[in-house]
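One chain follows as structure tokens, the form predicted on its own.
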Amino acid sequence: MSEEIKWVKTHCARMDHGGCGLLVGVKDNKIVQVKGNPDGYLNKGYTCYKGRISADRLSHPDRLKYPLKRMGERGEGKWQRISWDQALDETANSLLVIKEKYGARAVGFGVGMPKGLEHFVLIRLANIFGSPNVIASQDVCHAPREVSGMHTCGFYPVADVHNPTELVLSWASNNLATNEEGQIAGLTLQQLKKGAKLIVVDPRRTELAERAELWLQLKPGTDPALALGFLNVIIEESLYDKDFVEQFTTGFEDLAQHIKQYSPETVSEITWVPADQIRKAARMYAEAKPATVQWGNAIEHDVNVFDASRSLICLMAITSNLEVPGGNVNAYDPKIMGLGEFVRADLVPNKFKEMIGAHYRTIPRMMTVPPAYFRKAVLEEAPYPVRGYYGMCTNPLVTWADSALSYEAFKSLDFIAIADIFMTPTASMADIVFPAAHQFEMNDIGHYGIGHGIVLARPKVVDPPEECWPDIKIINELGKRVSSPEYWHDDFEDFLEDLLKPSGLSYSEFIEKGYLKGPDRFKLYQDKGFKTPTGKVELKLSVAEKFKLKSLPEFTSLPEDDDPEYPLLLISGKSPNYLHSSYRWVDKLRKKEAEPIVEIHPETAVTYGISDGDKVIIETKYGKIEQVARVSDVVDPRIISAAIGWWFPAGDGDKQIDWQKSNFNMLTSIKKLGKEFGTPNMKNLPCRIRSELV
């Protein structure tokens, strides 16, 4: 007789930075339902559609079941079946070979987007095995704004959309398609019904966009210059916060005579926005008290990333909007252990010293290494040699900016393991690849460490497959067989009970609170100061010259220079029903997308002879791909913006999954990089279209 169905309180994960409070319905060891938890803190009931068939995920019959080791050439698709001991002992056996050749620091540690406590696992992993070398894709997400923070006014200001706010200024950001690291769109829209205003900034006339009050269709790639004629209006008409900026900012002279050149007129001509409303928008954010930046990751994808999140942040400071209710905060996380412990950064106290980024003098606290660096380490030995790579929650082959350059780069490398649910264009390139289990699957934490001040309880919901294991075990025994076990557990799920331990509970007891939050602390900095070396926000930076940095944002020139070979802008936008590359197999969502669309303005259509429907090749100078037109007026007609992430995961697996023909990252390239995050130009790129029957 079959059990009656359980409903399991859990929380969203790997679908995006999660977030959503589940209710997962389960029997038989099979989940029959998945719907939003009403008391979730985030979401309150709701939940978007690639979460509420999220299960499918986890019985797709082509789904990495067991462990496999290469047999023909790197990337040819030929596997053998081999035990977890034999895939642990090689992969071990592999990176202390390369350690004692060339050095720990001869390995990466890959990871992609922060999935839960795994990735600070592997941190951990790369820290006691001795290399400073964890390669993330920070330097286009998340990092530069907080780091830029943290310069600027000593921590990351994070959108406080809980509290009641006047205005939202959702910059890059479409909360409604993708959440941001935790701000999901359900509470955007509360304060609007409460009455807060909402202004837009994007290319895109988003869904957001089309609720907006007002919106600003500014030209790619020139954010800062936007963010810096909102600056020159609420300065020159004396709409700053004189208070605060006399008290609690530094270089405010200095700041006020820079950005003069940036008059609403100037900025028209270089953004597209015209200069009235660029007016009209700086005077609703200087005047609505709070008022706060909900700012997307979208700013992060363009060499001039710096300026953006400086300008940004010097927005919220002189209208004193820092840590105050409703504007932009600094999240106190709960009473958990620090990342530092956790992570054994005590193993690698020269970590900034020799990490590969340092020798590209990255700005820092700058925690990982950008993958642009780590390929020119593995194919110039620039700063050292890099022979390993061990990877995990990531697809480097599709995401990594320049993806033919990725594919060299993986191509000579001596060793590479990576574990995964689905045989992905990365994971045909390894030498072994580890089965892994899935989030309903395993017992998680989420949301420790990126700074939102909250972490989310993830049990167990299901049994994975038999030889499918969760990500922190894989590492916890490849750790005990790469370096002593006292850093190990004998069971990986007291990593759990390890990060909790300050909190007083145990991991059971969390579950059953289901999140726990850091206190609210609003305008510390009055008692405090801010956590900056000269104690106040540095609107100009007093470390600029020790640290070869810009002292204050500016704008000098477009990502990419114009040229007329290539007369349109490229740009991409996150869909709805992935997380970039993953989930491509799962039936559900291809239904819902399943091709590559790249949005083309009607005027445009009509001046290369494209129609609605058809395959088109996009071309920038760096190479071209195939993607479907779809004819639309949500951008201008001197844009494109195309898919990111796909492949094809029923393509041939000699050719590595079909990840060349639709790729975005085909067209982009890491020979322009932005000084202070390594970041390439991943948006933001001249381009042109035609017909593929031309």
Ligand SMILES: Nc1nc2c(c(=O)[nH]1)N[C@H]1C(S)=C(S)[C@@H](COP(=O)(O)OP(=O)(O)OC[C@H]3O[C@@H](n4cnc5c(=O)[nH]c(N)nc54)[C@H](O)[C@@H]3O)O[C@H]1N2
Second form
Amino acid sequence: MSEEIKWVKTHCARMDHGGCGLLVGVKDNKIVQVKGNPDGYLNKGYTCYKGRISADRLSHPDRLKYPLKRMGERGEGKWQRISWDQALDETANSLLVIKEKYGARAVGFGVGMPKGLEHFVLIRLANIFGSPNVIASQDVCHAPREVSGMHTCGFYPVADVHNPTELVLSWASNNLATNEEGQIAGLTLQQLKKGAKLIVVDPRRTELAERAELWLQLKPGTDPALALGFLNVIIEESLYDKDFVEQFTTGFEDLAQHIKQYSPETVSEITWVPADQIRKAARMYAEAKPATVQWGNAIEHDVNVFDASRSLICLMAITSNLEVPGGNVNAYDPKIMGLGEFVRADLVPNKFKEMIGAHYRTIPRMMTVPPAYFRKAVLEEAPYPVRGYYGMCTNPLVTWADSALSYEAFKSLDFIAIADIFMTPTASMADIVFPAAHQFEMNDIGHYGIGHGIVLARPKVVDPPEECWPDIKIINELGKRVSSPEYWHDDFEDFLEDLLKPSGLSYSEFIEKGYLKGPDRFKLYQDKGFKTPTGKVELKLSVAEKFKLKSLPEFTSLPEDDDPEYPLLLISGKSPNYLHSSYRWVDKLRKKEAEPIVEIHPETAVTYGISDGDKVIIETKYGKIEQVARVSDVVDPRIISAAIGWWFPAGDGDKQIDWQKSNFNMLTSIKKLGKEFGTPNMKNLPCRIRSELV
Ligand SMILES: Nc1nc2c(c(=O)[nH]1)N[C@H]1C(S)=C(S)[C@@H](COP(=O)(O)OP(=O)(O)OC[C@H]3O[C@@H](n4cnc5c(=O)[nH]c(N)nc54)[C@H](O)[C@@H]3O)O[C@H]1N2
Ligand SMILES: Nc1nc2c(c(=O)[nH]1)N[C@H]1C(S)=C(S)[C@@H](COP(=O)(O)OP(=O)(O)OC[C@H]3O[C@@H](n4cnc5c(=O)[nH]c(N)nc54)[C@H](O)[C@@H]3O)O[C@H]1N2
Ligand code: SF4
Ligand SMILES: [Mo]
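The structure above corresponds to the form predicted on its own; please provide the structure of the form predicted together with the named molecule.
Every chain and every other molecule in the complex is listed next, the one we just looked at coming first.
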């Protein structure tokens, strides 16, 4: 007999950083509808299309359903179905053989965008195994903002979109499409509805830019120069908060002297933004009290990221917008287990000396290894050999800069295991592939460890296909095989209980509550100062000399030299319909966005003889790909904006499912890297374009 529809409260996940409270209708172990929960803390009922159709991810006929073992050559696309025991035993054995031969550090543990609690359980596995090498995309995602924040003001300043603000300065963030870090667009829109002013800094005319009072359409990659221009106006015109600067910052005099060279006129030449707009925007930001900088990911995509992050934090500081409601705040966690304890950081006390990144002197407090250095280690054995990789929730063949190099590195490894829900280009390079359970099919906790002061319940709604396991279960069972069982649980779900223990709640009680939020604390600096070596916001970094960092933010040049062969500048933004390289196999999403689209201004299209819908070749000096032209004036004639993350699930398995054809990262390279975070140039690349017909 068929059941009634049952409605389960959970939170959306793995379609972006997640966060929307959902009501999921279930009948006969099948999801029949997903809708917004009006009581959702972050979304108040809001959802986006991909969230509403997210149950379609579970039912694709080609989803991975049982463990696979490689037959034939690496990447040849020949597989044998094996049992879980065999898959776990062979993986454990291969990892232990590498450990025996080269040491634990010769195994890299790979994660992508943090998707759920498994991210931290895998870091725990790395620590227990004894490897300091967790390989993550943090070089281009959040570490620059977070770590620069810690060094400058002792915390990661997140935009407070919950408390009333007078002005949102949306800088390199396309929040309406990306809901960056669960800062659900609805919250920003609410602020605007309540009268907050909006300034947008973006080379593309986004939906947010269209709503802005002032849209600064800057030359891509010149963000540090523009931010220094803001500082120039605010300091020269005495618009900064003198009391705050005097009491709570160090290095102001040096900064004030230093920014004299960044007059609006000079900055205008660098950034293409008219000087009067720079003045107007800086004044608007400085005079609004409070004002928040909703800073996005695009500032983290080239070698100058440290300057970009640092200059924006200086901006928040001298206008006393740090740690105030409606400004940029330190979001305190609720009472849950701390990150270090959960991942057993104590087991690798020498991590920062031992990890691959240390050899390249990455900035202190950078917890993970930049993918660029991981591949160098694999291919050049520097600083030591790295021969194995366990990757989960990540698709590096497509998502790391320099895909061609990733292919070489993966091809040369002794052993690779990948857990995913679908056969991706990266999974196709593996020796063992694990079929993972997905959102709605497992109990999970969201938003842990990403600095926004909340954790969200993501309870299980339906059973996974028979042989799909939650990643936490896979790691738990693998852990028992490669390390002492004392570190692991009989029931993998006890990790959820461990995390919540300090709150006094069990996981089922947590589900009832839905989420936990830390306390709102503002202006703690008044009593306690800032958590930096000087106890103040370090406009000029006190540790600069010690760690060979720049003490003051600057802008010297764009990441790549001008090249007449490549007259246009290439950028990208994330698609509202996909998560990076994920879900190209979900039919409803493909109907929304069937092909990789590159946006080209009408004048540029005429210059190069390109019409809307043409297949075009995009080339940089590092590689070339094919995408489909959309002629549109959302971009400046001097730039083009291409789609990221593309591969073709229906493509040829022998060729790693078309990972090259339209993949943006065929156009990027790791030849030039930012020193602090090992960040490559993923944007702002000189390029050229032509119709395939020419
Ligand atoms: N050129 C360029 N490159 C970029 C970016 C860019 O803007 N431009 N953005 C960068 C950024 S910010 C990031 S964070 C990275 C993201 O890089 P990745 O995290 O590597 O990319 P995703 O596509 O988010 O996720 C990869 C895989 O996770 C799988 N997956 C989803 N859910 C689960 C699960 O529950 N279990 C398992 N085992 N697998 C799952 C998906 O099927 C997918 O294959 O990419 C970076 N790369
Ligand atoms: N739908 C969807 N949502 C996502 C993701 C996804 O893949 N898809 N990924 C998630 C992840 S891991 C992250 S990190 C966040 C990122 O989310 P966001 O911070 O919004 O980052 P992006 O979409 O990469 O870029 C934001 C904007 O930067 C602009 N931009 C490009 N180059 C420059 C530049 O040089 N300067 C400036 N100022 N702007 C520039 C782009 O035009 C774009 O509008 O989104 C998360 N949410
Ligand atoms: S905005 Fe993000 S969290 Fe909300 S429904 Fe869409 S994908 Fe899910
Ligand atoms: Mo990201």
